[in-house]
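One chain comes next, on its own, written out as structure tokens in the form predicted alone.
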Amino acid sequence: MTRDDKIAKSLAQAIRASGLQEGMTISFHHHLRDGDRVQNLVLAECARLGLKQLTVNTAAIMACHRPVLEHIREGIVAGIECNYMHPSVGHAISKGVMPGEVIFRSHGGRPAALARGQAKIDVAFIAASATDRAGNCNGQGGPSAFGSIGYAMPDALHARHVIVVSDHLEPYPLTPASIDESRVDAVVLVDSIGDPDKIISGTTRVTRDPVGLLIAQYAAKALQASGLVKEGLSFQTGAGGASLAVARYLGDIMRREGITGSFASGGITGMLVDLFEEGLFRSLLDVQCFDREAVRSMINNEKHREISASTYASPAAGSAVVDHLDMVILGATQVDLTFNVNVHTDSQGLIMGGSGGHSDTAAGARLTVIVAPLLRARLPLIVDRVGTITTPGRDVDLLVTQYGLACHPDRGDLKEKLIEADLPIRDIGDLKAKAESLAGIPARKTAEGRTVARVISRDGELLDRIRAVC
């Protein structure tokens, strides 16, 4: 390898040249979602090289990353820092498979921790769908194109050593370069970085469930009643089916009222692309593509702009996109009487998710709306105290269920507008009672095992602990 040509002969050579040693931290990103092959490839090579006690710092642990459990059992991986964890890995963590503790951050909290020195990366492995010999790379070229590479940008900026892993080589200089050569130390070419068709999942499709559609209709009417649906509005929705349905209904309102929004942001889906291409939003700010329609749009339209995780949501940045949001639509596993939201653990206390951008957007948006069915698997949504605090109640304005809407006590102004719009406003305690009348009062479970994970707020403070479920 030279400064002019950084292509390593093999992944093993690149790892050895990086100086990676026992106890160090390696990083990955999850833009290929359940189609990613790079994390598993790198960890398998680390195992062959005899490396132990590594920490994996990544934006998300997906279902395809289940092999990390065997690396934990063999002592190759000793720690995980992430923003989301799929239950196929999270359940094992909850049952104590890893002696150490997972550190959960948010999508904005992760780059903020790197900038503040609260987290470090020794070697970053960046999956890129296209690269040149010097390491200029992106997620837009080649057969494995996945779109935005925003979560990897802070890694390239802060890591001691950066290795680009790609399955598509282009002549120098690659354009556009989402990450440029000045940040890259080595390039490794592999047969495949993953399957881009698997960036979409069941959680990124509009719901067809009548209950979910009713909730979405209520939410869209609430947005309109709030007074924020006006020229130049900015909007983000989560990737859940009901949340995406809200985007569809919001588009109907904007079309009818002749309103054009300034931008939509976050993980971009085909639903938002449709609204953008229709002219209902002037731009898309994209930290992650959630489907192939979003990938196509970002490649072909300069107003569909790729942004880094720092630009998206970091509280350590001068400002971030979430600070400009008028409204955000988010989901929930549990909500409590003080409007705290849990999307980390299920009713048994098992890890099955994580904040992602949930707490970031809730903190930044002028109006934060939680949409969720009042009952899920015959269990009440609303509890006395959520199993894990993901997003503090102070950052939540409105809860929307099929049985009614509850406003945070500090949002009396919003409550008055919703009552005027003839929406079914309820006290959150009354909604809790309604759920319990339908499903009964669930037995309260208290996790008493050791701490298996810590939830760190976007500002770097301990927000909650997740304990082992024996």
Contents of the next structure:
There are 2 protein chains.
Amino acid sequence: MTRDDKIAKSLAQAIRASGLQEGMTISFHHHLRDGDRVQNLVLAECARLGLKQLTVNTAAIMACHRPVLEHIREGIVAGIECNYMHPSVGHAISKGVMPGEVIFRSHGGRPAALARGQAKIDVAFIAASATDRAGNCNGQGGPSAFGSIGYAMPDALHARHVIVVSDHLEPYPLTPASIDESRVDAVVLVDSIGDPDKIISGTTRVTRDPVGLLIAQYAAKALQASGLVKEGLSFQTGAGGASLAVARYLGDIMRREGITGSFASGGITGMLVDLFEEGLFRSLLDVQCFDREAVRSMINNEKHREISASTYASPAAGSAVVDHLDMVILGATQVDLTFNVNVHTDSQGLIMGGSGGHSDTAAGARLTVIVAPLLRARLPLIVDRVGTITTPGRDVDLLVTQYGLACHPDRGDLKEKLIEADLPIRDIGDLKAKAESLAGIPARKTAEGRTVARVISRDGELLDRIRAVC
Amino acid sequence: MTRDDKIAKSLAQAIRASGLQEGMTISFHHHLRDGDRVQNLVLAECARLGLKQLTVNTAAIMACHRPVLEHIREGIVAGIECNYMHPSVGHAISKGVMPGEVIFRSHGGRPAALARGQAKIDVAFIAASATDRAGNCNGQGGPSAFGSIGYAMPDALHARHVIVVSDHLEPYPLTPASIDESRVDAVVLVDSIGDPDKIISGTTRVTRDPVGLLIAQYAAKALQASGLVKEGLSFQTGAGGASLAVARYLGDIMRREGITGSFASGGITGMLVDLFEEGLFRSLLDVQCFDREAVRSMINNEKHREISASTYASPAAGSAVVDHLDMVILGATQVDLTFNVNVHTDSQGLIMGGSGGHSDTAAGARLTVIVAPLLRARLPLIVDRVGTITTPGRDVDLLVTQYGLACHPDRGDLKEKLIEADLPIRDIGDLKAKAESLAGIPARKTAEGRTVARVISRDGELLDRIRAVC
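Based on the form predicted alone presented above, generate the structure block for the form predicted in complex with a further copy of the same chain.
Let's see the whole complex now, leading with the same chain.
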């Protein structure tokens, strides 16, 4: 390995050369989603090399990362820091498999913690679908293309040592260099970084569920009534079926009224690409591609711009994309009477998710709309106190359910506009009562075991604790 | 000013809000070259605000920056750190106008010093030809387009406070965001950041001087004889007439032999753009555009890639473009018998230049070729000991003059190949004698005043001192 050619003979050689030691922190990204092979590969190699007590820092633990549980049981992994955790790992954490505590951050809080020195990465392992010998890399080339590599950019900037892991080598200099050679210490070539069928889904579909469509219609009407649907608007929504339906309805309004938006942001789906290519949005700001359409669009269109997690959402940055958002559509598993939202734990208190960009976009956007059915798995959405605070109620403006909409009490101005638009505005307490009349009052369960996870706010403060469920 | 809209009411307001105090360091870039208005504007405003004892850190002090001398005399500026200094400021420094010492670095040494903490910037003033309200900015949009903004990228990364100064506002989000909003604290809009006629020259011309052409022919033949002119080659040259002629001759060889190069790098000229667009190079790696053709090409072609000064040349980076260079063509004002090169001071010892990327590319390239006429202003090029060491002789492989070529003694392998190619190889001492036979032996002048400047190597060590000329 030289400065001209950083290709290591093997993953093991690269790990040894990195100086990785017991107790250190390694990082990954989740752009390969449920098809990722890199995290498991690296942890298995760390196990073979006899490394112990490692902390894994990553934006998201996906279902495919279940092998981490075995590494936890064997003492190879002792800590996890992430912004999202799939239930297939989360349930085991909730049941106490790891002696230490998971640290949950948000997609903006994670790069902020790195910038502030509250989190440290010793060795970053960055899966790239294309690299050159010096480590210029991206997620756009090669057979395992996944699009934006935004969540790994802060790791490349802050980690003490950076190893690019790829299955596709191109001649120097690779273009684009989403992460460039100046940040890279070593390159490891492997047979496959991921299962292409699971890396990205096909085009994500708008819901056909009539409840979801009704909620989306209400939400779109509320956006319009708010007065924010006007020339230059900016918008973000998730990849859920109802959220996509809101995007489609918003597109209909924009088309009808001749409105062009400035940007849509976040995880990008084919639905947003369609609106962008139609000219309804001038730009897409993409920290993550959710489907093939998004990958294709990012490769082909300069105005579909790859952004880092820091640029997306970091409160420690000079500013971030979320600070410019007019409207964001978000989901919820629980909402409480003060509008706190939970997307971390289920009704039993088991870990099944995490903020991702939920709390970041809610804090940044002028109008934060939560869309969710009033009943989830036959349990009321609205509770007295959420099991876990993901996003504080002060950052939520509006809850939309199929039985009506509830405005945050600080948003009397919004409430008036929505009433004027003939939307069914309800008190959040009344919505709660409605749900309970349909589903009964659930027996309240409170997890009372030791702390298994801490939820850290995007500003670096303790927001909540998640306790063991025995 | 908010996180959404960082536009300050005035430059004065932005300076006050930055917390700039007496004794602090402010930074600039020189991409606007001799048309830059921003550095003078900011220093004048600092003077009006009563700020004192500031240090100016910039990649280059150009002729248009002469007003800095008045600020030095008045105590507003007390220090300069740069990689190049035009004689119109340099001569005054040599004559002792500034009580403190100039710190000279190289284009790679500057970002390395920032990364290592050896240099600090309190407030960076970044001239941008286009910005949006959040500070996403570039040098490609607007009427004052200058192309790559690569030298300012490390400033944006490392400065405590970053102010973008522009004369062209575009709607959010600006694309491309060569420097993105996450690094920017404030935006100042001014009438004009520069004089477009002086920002970039028209197409830079190949020399017509027969001596320059002969040197270029020798150099091109030497490149070919070295064995490095083969598929995938990489190449850098400056914007001087003889250097451009080498590029043209190299292009002829590549065309004739069906060779495609991987990249050309550095300051990019229309000459290199022509070779690139013809398909003789697959990529251009551009830290600075020297002419309009380069600006146009960078805007239009993804493979003409903007790079930061760190990615260009920093020895503190994981690697840099200079580490991949096969061949570089560089100039010299003096060369000594151990192949040390001086481009800092003239024959009288007066400051008239600086390394720029000279020492960086010489250190990185497999073959470093110095092209220079044996006589400069009727004085011999070759001396016993250069007035100032810009690039240590160990990083130089070959000197090419119109009277013959001299190989560094460590490059016996190269010497053999050049002799085999019938090139007129001479001992460097013989070339020195030849020059002296033509021009006489100059009276040796040694500046013996106090130190007015320190030359710091790219690795952060003291390389030489420049003394006052009284």
